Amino acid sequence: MCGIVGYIGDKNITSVLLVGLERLSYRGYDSSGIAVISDGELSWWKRAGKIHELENTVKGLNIAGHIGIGHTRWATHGQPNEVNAHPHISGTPKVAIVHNGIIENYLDIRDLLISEGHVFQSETDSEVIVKLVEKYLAESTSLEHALELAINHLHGTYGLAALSETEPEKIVVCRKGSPIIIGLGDNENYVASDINAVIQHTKKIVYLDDNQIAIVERNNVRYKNVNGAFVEKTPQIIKWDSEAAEKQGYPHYMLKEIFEQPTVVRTILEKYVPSGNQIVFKDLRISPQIFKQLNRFIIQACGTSWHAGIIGKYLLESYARVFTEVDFSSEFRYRQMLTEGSEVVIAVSQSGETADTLACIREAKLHHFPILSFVNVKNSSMDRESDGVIYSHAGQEIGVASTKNYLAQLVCFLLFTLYIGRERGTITQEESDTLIIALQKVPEYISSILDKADQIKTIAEKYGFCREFLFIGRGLNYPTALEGALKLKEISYIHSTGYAAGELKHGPIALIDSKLPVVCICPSSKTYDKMVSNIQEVKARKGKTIVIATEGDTVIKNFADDVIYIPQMPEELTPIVSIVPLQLLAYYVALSLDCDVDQPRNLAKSVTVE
């Protein structure tokens, strides 16, 4: 949630902050503002709306200065008006901060600064840092030291940068479970909260942990804890280029993840089955007697996550027979955490920085689970902070609503459990390898779909204007229900709900009427039977049926208003190519209302907060 940038050189100033926040608007895009220190003076602009309205307010302007900071808001607490937005300034002489996170506290701390005579001027949390830093630098000597003191004030969750009029050639940073990198470059230096904005000037990174500071120069970057010991940081290579984050020609991000999805999984069979079929998780770090003993996974996770993590369950317990559990991360850390000792926790998780479901790993590991963990980003907290990791290796995913993540971490679920089954001998090498040479064809069966795009785009335009939708399938399939209907609700902000189809009849089945359209996913499969029955109990009472149907079934068309049909796939693999057409559907009917599919409303890419 919410993004920072800052920048100490001698590149065009409002260039590096508008562009870096602009790459970083997938993170929140309720306001920005930025602040630049010239000639010892502190100046600052903000905006409520997207950056293009903080662009056009300093169109024009001549802003010197080698030294600022910036932010893109995801709005938490207070409205997202200007002022609200960030950087919050404060003092005399002034001081700037930027602020992702949570202050849990800031009510109490606010109402002592009130007091001791401090006014605010927001409805935010973030307020009452710039107050305590304002506080504490008349009676310290640095910056740094005055946001050391301020820090001490906070519970909760942050990710800080801080300019001062008394310092004007540092940012000084610091976090606590919110992300901040230094990008280090030849007589300059920045700082964000993500790798996408500053990928463009430098590939040498540095992640900040929590309880870190950084003091940050033109030629010179120093890290200390937060008692104020410093420490060592290791620079990191970043090995992708900020070509991957732009669109290529599509008109929008998702369509373009969307069709990067064949791709995505040739690259996960070429990182985990490199020769043979024979199945290699080097990152994974657990003892394979570990898996061996194991009589529990624990699968925690949010949104999309949580989907492909009910989709793990069924793979995990049909094939390598160990009782598995899936639970939301933000219920699954105030849980009674039991445990017989035979237990792993896996998280899953696109950015490695999701708040709830990084709180539950530390919690987690306060109860000696040992943490599993499916990221995409390396080097992210949950990379950093896991026993070990299987990468997802979707690639850079801009687009807020989630695509071809998700479709890798299913993939690598299904690997993951090949390799668990071979490990426990519940499954045979043989069958492991059917599913494998299976597995390779996919991306031939996702083209297959997106060759269909017109078709799927047609469809799309005549349920767009309907307001409700219900997703239904079974099996592996109902958790594609789910996740169908998601997608369609973040990006065209229809109501739409997925149900176990059997469960139809005990509720839902009230709200079918001649208006609902009812998407069914239907592929060939152990259940088939059971859906056709649900599909006719939908038609029975005139709901409108599209059906995700395998190809050759002409017995689905007698029930079907609409049909799309995928290759014909050994049941373990529909849930991966099943999800594409939704995907599309969900795209199309977002786009048909002139909705922003790339930046929906209320939404952010990377839930940092709880």
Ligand code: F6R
Second form
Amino acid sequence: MCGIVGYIGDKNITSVLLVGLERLSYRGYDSSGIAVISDGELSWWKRAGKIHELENTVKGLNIAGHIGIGHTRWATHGQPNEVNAHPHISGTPKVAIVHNGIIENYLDIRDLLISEGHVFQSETDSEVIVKLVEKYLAESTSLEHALELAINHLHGTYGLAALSETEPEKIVVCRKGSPIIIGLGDNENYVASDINAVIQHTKKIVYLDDNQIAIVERNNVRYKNVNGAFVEKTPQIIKWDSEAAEKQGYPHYMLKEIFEQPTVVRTILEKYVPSGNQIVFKDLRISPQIFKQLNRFIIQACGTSWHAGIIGKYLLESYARVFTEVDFSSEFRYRQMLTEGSEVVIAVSQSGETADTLACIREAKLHHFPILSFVNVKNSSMDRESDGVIYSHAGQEIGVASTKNYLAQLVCFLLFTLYIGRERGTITQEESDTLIIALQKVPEYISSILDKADQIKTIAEKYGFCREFLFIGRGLNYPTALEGALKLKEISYIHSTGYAAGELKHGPIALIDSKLPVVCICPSSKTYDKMVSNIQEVKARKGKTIVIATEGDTVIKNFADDVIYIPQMPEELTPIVSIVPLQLLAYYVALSLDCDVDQPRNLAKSVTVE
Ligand code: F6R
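May I ask for the structure of the form predicted together with this ligand now, the form predicted alone having been displayed?
Expanding to the full complex; the earlier chain stays at the top.
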């Protein structure tokens, strides 16, 4: 959470910092700030609110200087106001610090520093870092050394960038549990919390590891282990193009990403089923023997990725016949991790940086579980720390509400299930072939839903005034109900809950009256008849029903106020396609309420604090 950017070079400093922050704003957007050194003097500007508030402040100031750092914040400690915004600044000589992560022992450090005469301005945990640096700078020879002494006190996580008037030609960065990268340029260098901030300037990237420091100068970068020797680090050339970070004519990233979904499915099929019917996972790196003898998969993830994990469970249990647990990372991490020696832990994550999911991987490794990650962002921490990886190939996802990556994860889970099923002999080649052939039609099916965007918009506008929604589904489409409800609530702030339809009569049915819209995911499936009964139960209590049904289903019209049809397809594919109308429904409801679709309040794209 939060974004860091820094630059040393000849480009316009405010422009590099502000554009970088704008591109990082999906990581947090409640306040922002920059600090710049010009003629040896450090100046800074901070504002509460979105980045444009800061832009308005510095516009026309003609800020000179060739070195600076910036930060966009997602508040953890202290309100999102100007005082709590980063950078945090020390006394004289002036030092500026920007910080991502959480310092867990900040209250103890703060008390100690106050007893030594330091004065604090903010309510943040981060301010203790700048005060510690200030203290050690008075006794040490360099910013780098002062920072090393300071971080020795810190418990928790940090990605840090520091700038000091004492050494106005360098930015010092370090990390523990929160990413920092260095972008290498020609007579210029960049630092950032992720590549989005710098990818338009350079594709030559060095990933800092935990407990490493980098001293970044215009023509030189040195890397060292904290309190240790200097180390060599090899830059990687990143293939992502910065075009993907543009809206390309769409009013919002979310809408663009929803419309990219047919292409995403095609890309995944090209990558993993490159020829004929053989599924190939190049980066799996876990021996087939392990999968053959496996007793259990343990899937752990957060939010939308957790929903994809539940569908993964249904698929793996049905077709690969492997007992599969799914847990929230934030829970799994603190449970007893029991192993019999034949389990694989699967982490599911778009960003590859979610703190709880990453912490689970690290903990599970200590218990000797092999780790397989389903990840979108290449070179993310999970990518680098897992034994094997299945990339979701969704491309850059910027809208805070995850859409195309969820769908991509479902396709990857289906292919993975077929692969494991074949390895374990629980499905025949013919069964696998049939599903792969059916999957090839999914892009077409999704496009047919996208063509109904106007119909879905009309439905959204009809119900947009409602303050509560229920979503119900069964089997493979129970997680679709959870995900549909999450999409709606996170971007429209309407309270919405997903239920397994069979659970309705065990409590939630009490909520139903003529004002409650109930979104029912009811494609042709093994549980179709049961779903129809549940829909009738809703109708009998005057609830409003918006039904996702299969083309040709005329019966459903009798119980539906509105129907959105999806094409006929095998049941295994229905969660991949039926989520699309729900994404559009959420989008258009949020739009009708004038909500900030791409940057909903209180959220951030990448949740790097626990
Ligand atoms: C919701 C959403 C979040 C994320 C969750 C995990 O639209 O995006 O619920 O799914 O924060 O993030 P990743 O997948 O990056 O681990």
